[in-house]
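Only one chain is shown below, in C-alpha coordinates, and it's the form predicted alone.
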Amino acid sequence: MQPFVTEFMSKSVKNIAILASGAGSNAQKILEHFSDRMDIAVRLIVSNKQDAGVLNIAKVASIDTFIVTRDSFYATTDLLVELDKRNIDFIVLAGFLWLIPPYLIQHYPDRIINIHPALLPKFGGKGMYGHFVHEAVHLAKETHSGITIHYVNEKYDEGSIVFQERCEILPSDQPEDIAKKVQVLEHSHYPTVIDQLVSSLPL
(Lines of atoms letter the chains of each structure in order from A and count residues from 1; the text may use other names and numbers.)
(Lines give C-alpha, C1' and ligand atoms only; values in the text may rest on other atoms or scores of the structure.)
Protein backbone atom coordinates (compact mmCIF):
# COMPACT_ATOMS: atom_id res chain seq x y z
CA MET A 1 0.00 0.00 0.00
CA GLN A 2 1.36 3.40 -0.95
CA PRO A 3 2.09 5.97 1.80
CA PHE A 4 -0.61 8.44 0.75
CA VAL A 5 -3.26 5.74 0.91
CA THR A 6 -2.12 4.80 4.39
CA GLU A 7 -2.43 8.46 5.40
CA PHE A 8 -5.98 8.70 4.03
CA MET A 9 -7.00 5.61 5.95
CA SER A 10 -5.42 6.75 9.22
CA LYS A 11 -7.94 6.59 12.05
CA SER A 12 -6.29 9.63 13.65
CA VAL A 13 -7.28 11.97 10.80
CA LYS A 14 -10.79 13.08 9.83
CA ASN A 15 -11.05 13.84 6.13
CA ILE A 16 -13.17 16.51 4.41
CA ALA A 17 -14.35 16.86 0.83
CA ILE A 18 -15.47 20.25 -0.48
CA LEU A 19 -18.04 20.57 -3.28
CA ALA A 20 -17.92 23.92 -5.09
CA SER A 21 -19.06 25.41 -8.38
CA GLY A 22 -17.44 28.82 -8.47
CA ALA A 23 -14.44 30.94 -7.58
CA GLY A 24 -13.90 29.19 -4.28
CA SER A 25 -13.40 31.99 -1.76
CA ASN A 26 -15.01 29.94 1.01
CA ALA A 27 -13.00 26.88 0.01
CA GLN A 28 -9.85 28.98 0.23
CA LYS A 29 -10.67 30.04 3.79
CA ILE A 30 -11.46 26.46 4.76
CA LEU A 31 -8.14 25.24 3.36
CA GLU A 32 -6.28 27.98 5.20
CA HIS A 33 -8.04 27.12 8.45
CA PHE A 34 -7.00 23.45 8.32
CA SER A 35 -3.62 23.87 6.61
CA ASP A 36 -1.54 23.17 9.73
CA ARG A 37 -3.84 20.66 11.39
CA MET A 38 -2.84 17.07 11.97
CA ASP A 39 -6.29 15.84 13.03
CA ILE A 40 -8.48 17.24 10.20
CA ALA A 41 -7.58 17.54 6.52
CA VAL A 42 -9.24 18.57 3.28
CA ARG A 43 -8.55 15.69 0.89
CA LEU A 44 -10.72 16.37 -2.16
CA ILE A 45 -12.35 19.25 -3.99
CA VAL A 46 -15.24 18.34 -6.28
CA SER A 47 -16.71 20.65 -8.91
CA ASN A 48 -19.38 20.44 -11.58
CA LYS A 49 -17.56 23.00 -13.72
CA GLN A 50 -14.26 22.28 -15.44
CA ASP A 51 -13.29 25.95 -15.43
CA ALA A 52 -14.28 26.73 -11.83
CA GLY A 53 -11.82 28.94 -10.01
CA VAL A 54 -11.88 26.61 -7.02
CA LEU A 55 -9.92 24.06 -9.07
CA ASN A 56 -7.00 26.47 -9.30
CA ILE A 57 -7.12 26.90 -5.54
CA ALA A 58 -6.97 23.13 -5.17
CA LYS A 59 -4.02 22.92 -7.54
CA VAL A 60 -2.02 25.50 -5.62
CA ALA A 61 -2.78 23.68 -2.36
CA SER A 62 -1.99 20.25 -3.87
CA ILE A 63 -5.48 18.97 -3.12
CA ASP A 64 -6.99 16.24 -5.31
CA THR A 65 -9.87 17.29 -7.57
CA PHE A 66 -12.74 15.47 -9.23
CA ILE A 67 -15.14 16.77 -11.88
CA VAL A 68 -18.73 15.56 -11.91
CA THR A 69 -21.11 15.78 -14.85
CA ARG A 70 -24.86 15.94 -14.30
CA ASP A 71 -25.23 12.38 -15.55
CA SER A 72 -22.44 10.96 -13.40
CA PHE A 73 -23.63 12.87 -10.33
CA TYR A 74 -27.23 11.73 -10.46
CA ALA A 75 -27.17 8.45 -12.40
CA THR A 76 -24.03 6.79 -10.99
CA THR A 77 -22.20 6.51 -7.69
CA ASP A 78 -18.81 7.38 -9.20
CA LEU A 79 -18.38 10.19 -6.70
CA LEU A 80 -18.83 7.78 -3.80
CA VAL A 81 -15.94 5.75 -5.14
CA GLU A 82 -13.71 8.83 -5.07
CA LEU A 83 -14.88 9.76 -1.59
CA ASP A 84 -14.32 6.24 -0.27
CA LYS A 85 -10.83 6.13 -1.78
CA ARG A 86 -9.90 9.03 0.48
CA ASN A 87 -11.84 7.84 3.51
CA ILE A 88 -13.93 11.02 3.52
CA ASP A 89 -15.77 11.60 6.79
CA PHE A 90 -17.54 14.89 6.10
CA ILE A 91 -18.72 16.87 3.07
CA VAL A 92 -18.84 20.66 2.88
CA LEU A 93 -20.79 22.53 0.20
CA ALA A 94 -19.15 25.85 -0.62
CA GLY A 95 -21.12 27.42 -3.44
CA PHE A 96 -22.16 24.11 -5.00
CA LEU A 97 -25.37 24.75 -6.93
CA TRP A 98 -26.78 21.29 -7.63
CA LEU A 99 -29.26 19.49 -5.40
CA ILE A 100 -27.52 16.68 -3.54
CA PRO A 101 -28.80 13.23 -4.61
CA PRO A 102 -30.34 10.80 -2.10
CA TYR A 103 -27.54 8.22 -2.34
CA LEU A 104 -25.01 10.78 -1.09
CA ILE A 105 -27.21 11.99 1.76
CA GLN A 106 -27.88 8.41 2.84
CA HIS A 107 -24.17 7.57 2.75
CA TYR A 108 -23.32 10.65 4.84
CA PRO A 109 -26.24 11.16 7.23
CA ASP A 110 -25.80 14.46 9.11
CA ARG A 111 -22.34 14.74 7.62
CA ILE A 112 -23.05 17.15 4.77
CA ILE A 113 -23.43 20.88 5.43
CA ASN A 114 -24.08 23.94 3.33
CA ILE A 115 -23.81 27.67 3.86
CA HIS A 116 -26.58 29.94 2.59
CA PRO A 117 -26.09 33.71 2.18
CA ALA A 118 -29.26 34.75 4.01
CA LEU A 119 -31.18 34.05 7.19
CA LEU A 120 -33.19 30.95 6.40
CA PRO A 121 -36.03 30.14 6.15
CA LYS A 122 -36.25 33.47 4.33
CA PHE A 123 -34.78 33.76 0.83
CA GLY A 124 -34.08 30.07 0.32
CA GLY A 125 -35.08 27.44 -2.20
CA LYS A 126 -34.32 26.56 -5.79
CA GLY A 127 -32.64 29.36 -7.73
CA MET A 128 -31.85 31.35 -4.59
CA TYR A 129 -28.09 31.65 -4.59
CA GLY A 130 -25.47 34.38 -4.87
CA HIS A 131 -26.66 37.72 -6.19
CA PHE A 132 -30.24 36.44 -6.55
CA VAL A 133 -30.42 36.19 -2.77
CA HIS A 134 -28.94 39.62 -2.13
CA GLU A 135 -31.22 41.24 -4.71
CA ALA A 136 -34.25 39.65 -3.06
CA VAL A 137 -33.14 40.82 0.37
CA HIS A 138 -32.66 44.34 -0.99
CA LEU A 139 -36.06 44.40 -2.68
CA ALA A 140 -37.72 43.21 0.51
CA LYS A 141 -36.14 46.16 2.36
CA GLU A 142 -34.79 43.88 5.07
CA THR A 143 -32.91 45.55 7.91
CA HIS A 144 -30.70 42.50 8.45
CA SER A 145 -29.24 39.66 6.45
CA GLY A 146 -26.59 37.11 7.29
CA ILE A 147 -25.56 33.50 6.90
CA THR A 148 -27.16 30.18 7.69
CA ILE A 149 -25.11 26.99 8.03
CA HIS A 150 -27.34 23.94 7.82
CA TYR A 151 -27.31 20.21 7.29
CA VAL A 152 -28.21 19.11 3.78
CA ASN A 153 -31.27 17.05 3.00
CA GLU A 154 -33.06 16.24 -0.27
CA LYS A 155 -34.59 19.71 -0.64
CA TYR A 156 -32.91 23.05 -1.22
CA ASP A 157 -32.12 24.91 2.00
CA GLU A 158 -34.49 22.92 4.22
CA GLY A 159 -32.05 20.95 6.37
CA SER A 160 -31.83 21.61 10.09
CA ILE A 161 -29.98 24.80 11.00
CA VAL A 162 -26.61 24.54 12.73
CA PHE A 163 -25.61 28.21 12.97
CA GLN A 164 -26.75 31.68 11.99
CA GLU A 165 -25.10 35.08 12.17
CA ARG A 166 -26.59 38.46 11.28
CA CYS A 167 -25.34 41.67 9.74
CA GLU A 168 -27.11 45.03 9.58
CA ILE A 169 -28.33 46.38 6.27
CA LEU A 170 -28.39 50.14 5.91
CA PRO A 171 -31.10 51.88 3.86
CA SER A 172 -28.39 52.96 1.41
CA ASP A 173 -26.98 49.44 0.92
CA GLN A 174 -27.25 47.98 -2.56
CA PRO A 175 -27.16 44.22 -3.30
CA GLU A 176 -23.40 44.45 -3.85
CA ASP A 177 -22.96 45.98 -0.39
CA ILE A 178 -25.07 43.26 1.18
CA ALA A 179 -22.99 40.62 -0.61
CA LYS A 180 -19.77 42.04 0.83
CA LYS A 181 -21.14 42.09 4.37
CA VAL A 182 -22.42 38.54 4.08
CA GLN A 183 -19.14 37.28 2.63
CA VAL A 184 -17.28 38.65 5.65
CA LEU A 185 -19.51 36.50 7.85
CA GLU A 186 -19.01 33.45 5.61
CA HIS A 187 -15.24 33.67 5.73
CA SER A 188 -15.21 34.33 9.46
CA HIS A 189 -17.61 31.62 10.64
CA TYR A 190 -17.79 28.76 8.14
CA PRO A 191 -14.33 27.28 8.82
CA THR A 192 -14.90 27.50 12.59
CA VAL A 193 -18.29 25.76 12.46
CA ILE A 194 -16.87 23.06 10.19
CA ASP A 195 -14.04 22.56 12.68
CA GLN A 196 -16.49 22.15 15.56
CA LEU A 197 -18.67 19.67 13.69
CA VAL A 198 -15.83 17.55 12.31
CA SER A 199 -13.95 17.57 15.61
CA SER A 200 -17.02 16.12 17.33
CA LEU A 201 -17.23 13.14 14.96
CA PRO A 202 -16.14 9.78 16.34
CA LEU A 203 -13.03 8.32 14.79
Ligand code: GRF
Second form
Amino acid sequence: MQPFVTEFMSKSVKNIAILASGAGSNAQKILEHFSDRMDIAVRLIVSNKQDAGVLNIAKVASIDTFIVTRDSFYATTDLLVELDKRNIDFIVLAGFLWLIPPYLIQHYPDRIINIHPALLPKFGGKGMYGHFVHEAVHLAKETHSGITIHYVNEKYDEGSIVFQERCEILPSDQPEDIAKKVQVLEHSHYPTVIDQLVSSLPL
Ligand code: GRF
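Next up, the form predicted together with the ligand. The previous block was the form predicted alone.
Expanding to the full complex; the earlier chain stays at the top.
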Protein backbone atom coordinates (compact mmCIF):
# COMPACT_ATOMS: atom_id res chain seq x y z
CA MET A 1 0.00 0.00 0.00
CA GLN A 2 1.24 3.54 -0.83
CA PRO A 3 2.24 5.38 2.39
CA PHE A 4 0.34 8.59 3.05
CA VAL A 5 2.65 11.49 2.22
CA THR A 6 1.33 15.03 2.44
CA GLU A 7 2.83 17.84 0.40
CA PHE A 8 4.75 19.37 3.32
CA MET A 9 6.40 16.05 4.09
CA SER A 10 7.99 16.11 0.67
CA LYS A 11 11.72 16.79 0.84
CA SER A 12 11.55 19.17 -2.10
CA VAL A 13 9.53 21.81 -0.22
CA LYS A 14 11.00 24.06 2.46
CA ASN A 15 8.51 24.97 5.14
CA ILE A 16 8.23 28.19 7.13
CA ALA A 17 6.49 28.94 10.42
CA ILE A 18 5.69 32.54 11.33
CA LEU A 19 5.50 33.60 14.99
CA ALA A 20 3.43 36.76 15.26
CA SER A 21 1.15 38.35 17.78
CA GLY A 22 0.09 41.64 16.24
CA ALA A 23 -1.89 42.91 13.28
CA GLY A 24 0.07 40.67 10.96
CA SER A 25 0.81 43.04 8.11
CA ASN A 26 4.26 41.50 7.64
CA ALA A 27 2.84 37.99 7.83
CA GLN A 28 0.36 39.00 5.12
CA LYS A 29 3.16 40.19 2.83
CA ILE A 30 5.16 37.03 3.46
CA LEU A 31 2.14 34.85 2.65
CA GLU A 32 1.52 36.80 -0.56
CA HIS A 33 5.17 36.48 -1.58
CA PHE A 34 5.18 32.69 -1.28
CA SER A 35 1.58 32.02 -2.35
CA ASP A 36 2.45 30.74 -5.83
CA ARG A 37 5.64 28.91 -4.91
CA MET A 38 6.12 25.19 -5.17
CA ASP A 39 9.50 25.17 -3.39
CA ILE A 40 8.77 27.25 -0.26
CA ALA A 41 5.57 27.40 1.78
CA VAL A 42 4.28 29.00 4.94
CA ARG A 43 2.73 26.12 6.92
CA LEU A 44 2.02 27.46 10.38
CA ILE A 45 1.29 30.72 12.16
CA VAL A 46 2.00 30.72 15.88
CA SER A 47 0.67 33.40 18.19
CA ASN A 48 0.55 34.08 21.90
CA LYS A 49 -2.64 36.12 21.56
CA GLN A 50 -6.03 34.52 20.89
CA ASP A 51 -7.34 37.74 19.31
CA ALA A 52 -4.30 38.73 17.24
CA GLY A 53 -5.13 40.13 13.81
CA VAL A 54 -2.62 37.75 12.29
CA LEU A 55 -4.93 34.83 13.13
CA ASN A 56 -7.58 36.22 10.78
CA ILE A 57 -4.97 36.51 8.08
CA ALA A 58 -4.07 32.86 8.66
CA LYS A 59 -7.74 31.86 8.50
CA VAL A 60 -8.34 33.63 5.20
CA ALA A 61 -5.19 32.02 3.76
CA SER A 62 -6.10 28.58 5.21
CA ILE A 63 -2.85 28.36 7.15
CA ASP A 64 -2.74 26.26 10.32
CA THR A 65 -2.47 28.19 13.57
CA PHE A 66 -1.17 27.30 17.00
CA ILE A 67 -1.60 29.35 20.17
CA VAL A 68 1.13 29.29 22.78
CA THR A 69 0.73 30.19 26.43
CA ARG A 70 3.69 31.34 28.50
CA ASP A 71 3.79 27.98 30.29
CA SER A 72 3.59 25.91 27.14
CA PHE A 73 6.17 28.06 25.36
CA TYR A 74 8.80 28.07 28.08
CA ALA A 75 8.16 24.88 30.06
CA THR A 76 7.13 22.36 27.41
CA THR A 77 8.18 21.40 23.92
CA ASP A 78 4.59 21.36 22.59
CA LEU A 79 5.51 23.90 19.95
CA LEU A 80 8.37 21.72 18.72
CA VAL A 81 5.88 18.89 18.19
CA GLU A 82 3.74 21.19 16.01
CA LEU A 83 6.79 22.37 14.06
CA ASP A 84 8.07 18.84 13.55
CA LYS A 85 4.64 17.63 12.41
CA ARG A 86 4.87 20.07 9.53
CA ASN A 87 8.58 19.60 8.79
CA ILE A 88 9.25 23.27 9.51
CA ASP A 89 12.71 24.29 8.26
CA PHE A 90 12.76 27.97 9.12
CA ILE A 91 11.09 30.28 11.65
CA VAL A 92 10.21 33.90 10.99
CA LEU A 93 9.35 36.28 13.80
CA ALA A 94 7.06 39.07 12.67
CA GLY A 95 5.88 41.00 15.68
CA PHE A 96 6.41 38.26 18.27
CA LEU A 97 7.53 39.87 21.53
CA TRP A 98 8.53 36.99 23.77
CA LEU A 99 12.15 35.98 24.15
CA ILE A 100 12.82 32.77 22.23
CA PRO A 101 13.71 29.88 24.59
CA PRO A 102 17.03 28.02 24.24
CA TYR A 103 15.41 24.71 23.17
CA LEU A 104 13.97 26.39 20.10
CA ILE A 105 17.20 28.18 19.19
CA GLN A 106 19.12 24.92 19.54
CA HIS A 107 16.61 23.10 17.34
CA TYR A 108 16.83 25.79 14.66
CA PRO A 109 20.42 27.09 14.65
CA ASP A 110 20.65 30.12 12.32
CA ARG A 111 17.16 29.29 11.18
CA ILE A 112 15.18 31.85 13.17
CA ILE A 113 15.07 35.47 12.10
CA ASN A 114 13.39 38.61 13.35
CA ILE A 115 12.69 42.03 11.91
CA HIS A 116 13.27 45.07 14.10
CA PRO A 117 11.81 48.47 13.13
CA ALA A 118 15.03 50.48 13.62
CA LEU A 119 18.71 50.39 12.80
CA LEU A 120 20.20 48.06 15.41
CA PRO A 121 22.22 48.14 17.59
CA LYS A 122 20.52 51.43 18.35
CA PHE A 123 16.96 51.40 19.70
CA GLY A 124 16.85 47.68 20.47
CA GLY A 125 16.46 45.54 23.58
CA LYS A 126 13.66 44.64 25.97
CA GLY A 127 10.69 46.97 25.75
CA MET A 128 11.83 48.42 22.44
CA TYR A 129 9.01 47.44 20.14
CA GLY A 130 6.29 49.12 18.09
CA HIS A 131 5.67 52.78 18.83
CA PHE A 132 8.25 52.80 21.67
CA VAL A 133 10.97 52.42 19.05
CA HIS A 134 9.70 55.21 16.82
CA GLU A 135 9.17 57.54 19.79
CA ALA A 136 12.76 56.95 20.94
CA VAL A 137 14.10 57.57 17.43
CA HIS A 138 12.08 60.79 17.25
CA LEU A 139 13.22 61.94 20.68
CA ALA A 140 16.86 61.32 19.73
CA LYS A 141 16.38 63.54 16.66
CA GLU A 142 17.80 60.88 14.38
CA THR A 143 18.09 61.83 10.73
CA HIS A 144 17.57 58.22 9.63
CA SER A 145 15.75 55.12 10.78
CA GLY A 146 15.12 51.84 9.02
CA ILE A 147 14.84 48.11 9.45
CA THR A 148 17.13 45.40 10.71
CA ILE A 149 16.66 41.73 9.89
CA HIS A 150 18.73 39.57 12.20
CA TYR A 151 19.19 36.03 13.43
CA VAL A 152 17.62 35.35 16.79
CA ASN A 153 19.62 34.35 19.87
CA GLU A 154 18.82 34.21 23.58
CA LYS A 155 18.91 38.00 23.95
CA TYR A 156 16.54 40.62 22.58
CA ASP A 157 17.72 42.07 19.25
CA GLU A 158 21.33 40.90 19.60
CA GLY A 159 21.66 38.16 16.99
CA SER A 160 23.89 38.77 14.00
CA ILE A 161 22.55 41.15 11.41
CA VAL A 162 21.50 39.81 8.02
CA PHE A 163 20.16 42.93 6.36
CA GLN A 164 19.52 46.63 7.00
CA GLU A 165 17.84 49.35 4.99
CA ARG A 166 17.58 53.01 5.87
CA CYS A 167 14.98 55.72 5.38
CA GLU A 168 15.36 59.44 5.89
CA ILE A 169 13.59 61.23 8.73
CA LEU A 170 12.54 64.80 8.08
CA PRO A 171 12.70 67.29 10.98
CA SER A 172 8.90 67.58 10.78
CA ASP A 173 8.33 63.79 10.98
CA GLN A 174 6.41 62.59 14.02
CA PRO A 175 6.74 59.02 15.42
CA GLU A 176 3.72 57.96 13.32
CA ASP A 177 5.42 59.25 10.17
CA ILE A 178 8.57 57.34 11.01
CA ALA A 179 6.48 54.21 11.64
CA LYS A 180 4.91 54.51 8.18
CA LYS A 181 8.26 54.90 6.43
CA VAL A 182 9.70 51.95 8.31
CA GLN A 183 6.67 49.77 7.55
CA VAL A 184 7.11 50.41 3.82
CA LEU A 185 10.67 49.07 4.13
CA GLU A 186 9.53 46.06 6.15
CA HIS A 187 6.90 45.05 3.63
CA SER A 188 9.18 45.45 0.67
CA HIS A 189 12.28 43.71 2.08
CA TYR A 190 11.27 41.07 4.64
CA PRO A 191 9.71 38.61 2.16
CA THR A 192 12.65 38.83 -0.25
CA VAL A 193 15.28 38.41 2.49
CA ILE A 194 13.37 35.39 3.83
CA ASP A 195 13.22 34.01 0.31
CA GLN A 196 17.01 34.31 -0.11
CA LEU A 197 17.75 32.70 3.25
CA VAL A 198 15.30 29.83 2.87
CA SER A 199 16.26 29.21 -0.75
CA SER A 200 19.88 28.78 0.29
CA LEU A 201 19.10 26.16 2.96
CA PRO A 202 20.19 22.64 2.06
CA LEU A 203 17.28 20.29 1.41
C1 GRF B 1 6.77 45.24 12.87
O2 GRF B 1 6.95 46.60 12.97
C3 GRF B 1 8.06 44.52 13.10
O4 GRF B 1 9.17 45.30 12.85
C5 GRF B 1 8.03 44.23 14.57
O6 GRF B 1 6.69 44.01 14.88
C7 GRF B 1 5.87 44.72 13.96
C8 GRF B 1 4.82 43.78 13.47
O9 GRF B 1 3.84 44.44 12.72
N10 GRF B 1 8.94 43.17 14.89
P11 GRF B 1 2.76 43.61 11.94
O12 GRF B 1 1.97 42.81 12.97
O13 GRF B 1 3.47 42.72 10.98
O14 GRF B 1 1.89 44.60 11.24
